[in-house]
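Let's start with one chain on its own, the form predicted alone, as structure tokens.
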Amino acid sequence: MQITVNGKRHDVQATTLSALLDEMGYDATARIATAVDGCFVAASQRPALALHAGAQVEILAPMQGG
């Protein structure tokens, strides 16, 4: 299935925001905030959360320094 991250077209196996995450690579306890057609998505909702063809996803991931 085709959907967006971050702005950026990926094909994807993935069903789930949950297995979305483990695809792309995310550490399971990684500390990310994530939006799937712009409404937040609270961890504890993300294996839950079906995804569909065309989902716009944003992960996003504190930044240090300043």
Contents of the next structure:
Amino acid sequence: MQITVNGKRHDVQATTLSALLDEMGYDATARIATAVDGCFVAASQRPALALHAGAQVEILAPMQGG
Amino acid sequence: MTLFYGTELASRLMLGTAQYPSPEILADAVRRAGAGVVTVSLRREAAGARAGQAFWELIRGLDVPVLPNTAGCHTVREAVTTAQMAREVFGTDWIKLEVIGESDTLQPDMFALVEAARILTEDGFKVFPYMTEDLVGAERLLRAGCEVLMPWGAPIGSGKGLNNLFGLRALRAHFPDVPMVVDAGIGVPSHAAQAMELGYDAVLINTAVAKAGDPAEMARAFAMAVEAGRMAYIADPMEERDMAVPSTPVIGQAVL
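Please supply the coordinates for the form predicted in complex with the partner chain, as a counterpart to the form predicted alone shown previously.
Now the full complex is given, and it begins with the chain already shown.
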């Protein structure tokens, strides 16, 4: 299914958010936060979060800020 | 003593972490500033990239409380989602809430800010709202549950100092018991000292330190200015006058 991750389109096998992170190669211990379709998805909710075609996924990490 | 949501900070200088020439210089600047808080943010990161993790390790090593921001957000929804993501990543319910309304000045959208502050406060966040020096907006933010206010000095990154002294004085006078931080627009240490002399409880600086020729030295200069300004405020400065008043006594002066 086609989804968008951080603004780029991807064809993925994963059907849940946690499976998507695995498939894309994110380290399980990585300090990241996730949102799907503009809504925050807590780390504990990722295994249960079912992805749909066209989903907009954001994967964010710490960075410098003012 | 000033408490920010019940916490006393080690210093009244809050320091941003962006735009430094290198991570080492950032760390040096934070140490020389003796910063009470460092601000941090969130951005997209690809799988396998380690920049975010490396930055987080650096910040943790500094042992300074972090204040995540919602920089770059233009809507209530963006800001609320970003705040929720930041809370999980940084492990704090403190959030510097930015909702930008105008791209040239990066002026806060006060209407969206109040709405986002209300939602986040109800969700347990401790909101530090980046705001204009608007009295009515301040009142609404306090009613929305904010216990700290962060008026701008001037547009972010402009280095212009305190753009509206009258407005900042009025804001301070209207809400004498609310912890307030001048955030944005400060360019040199004298601007920071001026904010502290007005009775502001802290200042937040980023570009003025990061873009200095020697960021660590400038960080130290800001720390000294913040301390001097705070001492001056407590010492109760003299009133300004329009006319000269001789400081040397005139009684007993010779007629020559």
